[in-house]
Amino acid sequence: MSVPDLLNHVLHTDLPRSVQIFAPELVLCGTIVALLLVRMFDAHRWLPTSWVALFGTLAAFVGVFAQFMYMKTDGEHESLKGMFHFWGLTADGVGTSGPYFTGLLTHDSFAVFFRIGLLLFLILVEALTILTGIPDQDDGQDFYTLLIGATIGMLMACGVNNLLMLFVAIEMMSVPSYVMVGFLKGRKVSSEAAFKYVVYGAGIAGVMLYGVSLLSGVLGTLSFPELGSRFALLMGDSAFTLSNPTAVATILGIMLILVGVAFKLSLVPFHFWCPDAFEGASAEVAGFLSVASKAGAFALLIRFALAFQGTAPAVQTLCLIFGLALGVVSCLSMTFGNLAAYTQTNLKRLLAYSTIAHAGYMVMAVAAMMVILSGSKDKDAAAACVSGLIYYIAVYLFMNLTAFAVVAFIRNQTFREDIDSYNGLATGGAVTKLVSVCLLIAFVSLVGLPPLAGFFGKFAIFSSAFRAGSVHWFLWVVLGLGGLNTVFSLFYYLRVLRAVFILPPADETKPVEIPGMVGAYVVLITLPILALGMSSFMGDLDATALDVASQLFHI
């Protein structure tokens, strides 16, 4: 194609399916516009900036909701097609999966669905905040900034497909957490977290800049489809053994790459930011890290490791050492994180080793799908362990905001976060008492007891061991370890519980009075978590997980 009719495609064709598609994310940059507006014109004083967050995120949460079901009903569904004429939706744009912005991002019903999820979790957060009141009015504009500034990084993440987007994907979900894990000014273990988290996060973005200028130097590419059929070429009829330099610099890249995505997701051994940030950050914001982030970071870990995807021996090879290594990584996260978690006396700390065991098990269905792509070449079942991460990582939104929301109500009203601070809560008023129980819920199913929607994400998770460990044993180790782990979190979690319901108050301390809106905003998000396990909506969203997953390999 001549330059003339290149530049004529991408301003004609590309660009106009491009913006469409990325119409969301330009409404959150407007709200960030907005807010930077606000603060230069003083204007917080009569306009809170709280709602024009929300508002603009609520705006954005509509634009990819009509996607979705444009998408998913070819734009015939009669009640929203006057939504989808608001947006401008077209059967050439959203309606046509595949590669837009030149091909540096990649749109279909997967990276809708994470859309959705990310933009539904930001909701909630912001209500939160303004239940909680932090950020206080003179700082709003700031932290709201920040909040949807990580968020467009992370809605990013979910497209990407291109080296270099994944490293900007990375970094705009990152920078902005840096500040906000310190944004509590004043407080001396808020700015060592967050002089930590920036530290090592700079050091782990030069090691992942370089893991992406050595896979792209070897391959040749930037380009995600292109990587695995580049390096099958490569390879060619030669053995994949670790004498061959192509094979020892693929890897190389490969694992340098992964250092990045696995400090994001927190897996060990890069989880060393994590209790340290979360104990000094807001419960707020720390409930937003440990949730969107890791969304964010698998989805982008999905189209990393879909790229190696081929029937070439070498590639194939490939896809069984990179599903072994993450089975290795997926042990080590679960048993350090379950096991860390024992001794902490500070509740945010616990929940932050919590996080560590729990991306231990989503990385479980992530090893389990390549290899069961290396071996048995069962799309099918690939398929099926990619929609047990996204029902997992859809239960777990509501699990784990949960439970931040109601550290951060309890430490409104005692100014503590320490486990012992929670004696005696289920004595309170009645709204304390239904904030207890929907504690318990959450924590019962963290756990992943029936009948609550964390044991049927589990469950799902381990049926994805439980086949691949068909192509190689190891995953039923893996397997093992995680039913094991499971059992040690039960000790941990129920040690928070016990605090809440079995032992008495201190002498000295008032009870605990929760404002019934605060208690209404708990009730809200913990009722998903057994609606997805003791309803029909378990079934109407494992189905969707299946499809948008099954879309990914073509099936």
Given for the second form:
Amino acid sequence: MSVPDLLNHVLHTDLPRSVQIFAPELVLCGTIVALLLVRMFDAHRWLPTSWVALFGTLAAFVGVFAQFMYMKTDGEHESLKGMFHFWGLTADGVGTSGPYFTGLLTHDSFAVFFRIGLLLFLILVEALTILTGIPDQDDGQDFYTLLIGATIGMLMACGVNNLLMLFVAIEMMSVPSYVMVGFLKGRKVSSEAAFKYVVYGAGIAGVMLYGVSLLSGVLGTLSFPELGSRFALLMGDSAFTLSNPTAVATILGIMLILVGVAFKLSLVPFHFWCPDAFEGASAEVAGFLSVASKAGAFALLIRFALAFQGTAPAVQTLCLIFGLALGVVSCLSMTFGNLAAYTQTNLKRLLAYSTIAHAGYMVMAVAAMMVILSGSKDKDAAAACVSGLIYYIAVYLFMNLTAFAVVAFIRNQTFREDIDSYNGLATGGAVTKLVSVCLLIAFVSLVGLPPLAGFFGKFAIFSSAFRAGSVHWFLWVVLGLGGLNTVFSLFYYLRVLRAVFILPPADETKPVEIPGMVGAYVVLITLPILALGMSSFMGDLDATALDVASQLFHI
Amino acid sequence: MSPDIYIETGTTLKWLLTTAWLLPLAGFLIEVFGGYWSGRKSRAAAFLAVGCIATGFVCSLIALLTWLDAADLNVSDIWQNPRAVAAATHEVSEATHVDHEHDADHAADAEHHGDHEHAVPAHSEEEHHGHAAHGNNPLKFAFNGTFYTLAKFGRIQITLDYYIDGLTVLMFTMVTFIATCIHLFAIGYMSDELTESYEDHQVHLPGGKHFHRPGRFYRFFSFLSLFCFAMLGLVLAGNIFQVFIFWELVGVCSYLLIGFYVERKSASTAANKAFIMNRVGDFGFLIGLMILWTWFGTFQFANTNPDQTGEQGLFQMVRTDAGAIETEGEGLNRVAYMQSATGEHLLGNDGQARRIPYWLLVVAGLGIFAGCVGKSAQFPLQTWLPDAMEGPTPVSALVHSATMVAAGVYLAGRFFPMFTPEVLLVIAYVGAITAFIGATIALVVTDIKQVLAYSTISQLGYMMLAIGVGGWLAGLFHLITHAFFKSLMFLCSGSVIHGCHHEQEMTKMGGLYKKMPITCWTMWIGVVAISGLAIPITLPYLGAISFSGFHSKDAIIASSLSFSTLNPTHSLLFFIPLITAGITAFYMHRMWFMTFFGKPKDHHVHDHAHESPWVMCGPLLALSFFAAFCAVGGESGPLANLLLTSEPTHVAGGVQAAGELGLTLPSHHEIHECHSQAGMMALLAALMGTVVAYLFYCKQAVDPALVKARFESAHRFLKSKWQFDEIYDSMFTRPVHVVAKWCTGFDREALDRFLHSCASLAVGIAQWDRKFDEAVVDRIVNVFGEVTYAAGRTLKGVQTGRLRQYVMFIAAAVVCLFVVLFLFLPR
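The form predicted in complex with its partner chain, contrasted with the form predicted on its own above:
After this comes the whole thing, all chains and molecules, with the earlier chain placed first.
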């Protein structure tokens, strides 16, 4: 193919399709520009930047939703025709799965589903910040620019199809996060946390770049779809042993890249930033980081892991090692996260360790997927792993958001975040009681007790690990440890609930009064925890997740 | 009837009767909270109960008219010209009884015989035409269906069904009408319960005081409503299991109502006695149910829906097209074949014809009948009914004379197709014995309600006897007429008791006819009706001049006479009821004369006696009308014709030498032949009884005391109720006490001692276990907790907060992972 042909293809075929798919992200970019312009012309006094951000995000959300519905119904949905038309969706563009932007990113319903989730979460976080007023009027544009910027990075991470894009996406998620952690400028803890986070992140970025260069050097490509086949080609018939330089170099490269992903997922032993950053950041930011960046990173991890599919024995062995390594990391994270959470006195710090533990649970699903792929050709079982993970992330979104939102709201009332300040919270006003019950629901769901949604998410992941155990026994060990960890986790969650419901309030404090709007918000984000565990929505979400996951495996 | 009209009629009837059935339940659910919602002095509960049952009566009445219309029984035509109409309808076979007049002169009218011969084929043709869809339907018209499925076990299921035929509709109308009258009566009778502090004169507290309690007016009516619901449910039930459910429910209601004055020892004992004796019968019922369930796999009576090709009902399985039980073999090896919808043998899953051992069929029938024995107070379980008179009089009238105790007879009639000749013979003998025992005891009792109670037992025996000898119509005919005149007499006795301030002993009454004329003469109607008195003159279209009881009792005597003619070995079955008829007339008149005539024996009672208020007299008048005229026209009258629409088909033609015993059941024709003869004998017996009673107690020509002294031992025997209570006491109660004593001794001496030693052993082990727990288990748990907590604290130490270390850790962790990876990689 000659250069002009290539250019023609890029300009006339690839670009329109790419822009069509990328439109929601472009809307977000436009929102950022609008935010900055509003501030520049001092319009933020009568046009609050938070509303600009919220409006832009809603528009982007509608765009992604239109894409999702278009893919689901092949553009046949009667009542949404107008919306499809507005977003210029075509069968060649959004209607077709496959790479875009000359193969840097890829488009399929898996990516679209994650993007819907991320944008929904962004809307909820923006609503939360409006309610808590954490960025004041003059800071708003900065905060929302960072927030939306980080989200664009995560949206890109969902469709990563290239090693360089992997690095770019992770950095795009991370850099705004560093600033957001340090956003409470006046507080020393906050600045310190941001500083630690930046330096730690920079170190990790370096390690990850080693990995990218090593891998691309060995395999001669950056494109995900070619990684597995190139590796198989290079290995030929030779066995996967230490003496084989290709194998060793590849595995080293993969490991170094995984270090970067593990950093974003705050997996042990690359979690050190997490408790400090969460403690320093405001609860809203911590909540955002704990859910959104994790969701983006998981999408990315799954894409990266699936790059090494193949039927060649060497690839199979690689898959197995990949899966087992993730299993080890999963064990470490679960155990470390839960045990270290025991002695925490700061609720945000406790939740930071809780997110570490939950990342451990979730990575178990990816480990199970890789192990299943290595041993059998059972793509259905692998798809079930992914769908379980999707379900868990969806549930986790609401559980963690509820927990952090309550922390933020209580902080607004008491200006404290240590667990002792929650003593006797339930003795407060009516709205406070309601919020306490919501906190109870979120925490019990985090423990994973039926009939709340958390139980079913955990159950899905554990059952996929159980299935993977028949391929390699180690996953059964992981599963057993996971069960044990669920018991461990009970103690520290209940410690908080004990403070809220059983312990008497301190004498000198006056009962906490929470505004009604806030109560409504907390109830709104708590309801899905109940609905996804006890209503038909559970089946709906499960079916959609399985559908999405199946497309990932081209079933 | 075309299928469309059939289904339409069935649906109409279903909803009407369901409404009538469920209304009392709704009433009960509200009334039971009467104590909370309205005061003790409010009559609201009574009005609600009356409203519910009266609406139910209206529904039943509409249903009755619908039925008459559907069954081509035009009442007005029958009134005008019974012969012509009967011949025109498909009930023509019963035209045999057109000649119902009982004067002997007309008995052997050849023309009527000609009618009969002609009628039978016409009938069967009509039958076949109307119900081509179910060839072996032993029934003429019936509507059945399912309300609700209770449980499903594979193909077989337990359901709540309805089964509606002429008998159902008639029972509904009768029950709701009598219940309405009795509810109204009870408003007056129970009015002294309308108080915050009711003084129960029959409960003596230490210190010579009487027991005081809040009034229970609302409670009484809520129980009555519940009873009505249960009774109607029993009648509407479409399968034998559902019958059993409501059977037990009426039992519970009866228990609650007998024990209404629960503080009286006698009342609570009587309630217990009634309940326990009924359980004895129900044990048999359960055995019957189990046999039916096991062998037939269904409880349904019959499946009559023309569109439905589903399961056959019990009656259809047992009887062939012609209504016979198809058997094979002899003795214990005899088996009965089950019939399919197409008139062939029903095939099982293995392709073999399904059969049931004949003796099991007999046992099943006897089991079901055992239930009837308990409920209808038949020999040998009759002793609970007199004691049940401890309940308020309206209860005695409704539950213990007209409806619940008649449920046994109703079930025997309903289940008639399932009964083999052997079972029928048992039923007949039990009925005859019961009739005789009841009547003889009624001769000597002096409590006005007891007389009526024994009379009820005796009359129920009559009904059973009729069913047993193949007089299906006679038995159920008597059930209806008896319900009217017996409830009337009970209400009259209630009126007397109310008027005499709760005095029940007839020996203290007398001469009340001037004080309470309405009660006196309405009761006279009842007495004449039950005695079976008539003026042997025939009027055109109306038959003999007589009240309802004459017609039905006459039918029973005729059935038994014809049965004993066909089976000479069982001629006792004719003489007992005949003698009993005379005794009945005697003791009923004795009661009436003793109460209302002669000299007042207790002036205190007499002086204070007064006629009851209109709310009580009104129902008496209404009931007396029906007691007098409900059976007008006798066995060709509307009532009998209506009943005949649901008579099992095999009854009309009789049965020749059937079963192991070779019993012959009389056909309608044969019964008719001896009708006049039997009627005359019964009338003579009744007249004799009446005259003797008149001489003894009104004219005082003979001093009863002298007779009593003459037959001292017989009197004592009767007075002690044939010693039944004593026999049962020594046969069952005392042995049970002895055994119980042994058991207690065993319990105390052996079991308790063993258990105590076990307990102390367990305590000893537990103490050791506690030590083990504290020393080992607790310590392990504590150590585990401490270790995890310490681990947590240690891990916290890793998080130093020093950035330099963190970055170091990145490098260290990466190197560590390398090492681990290379250690495990294959070389």
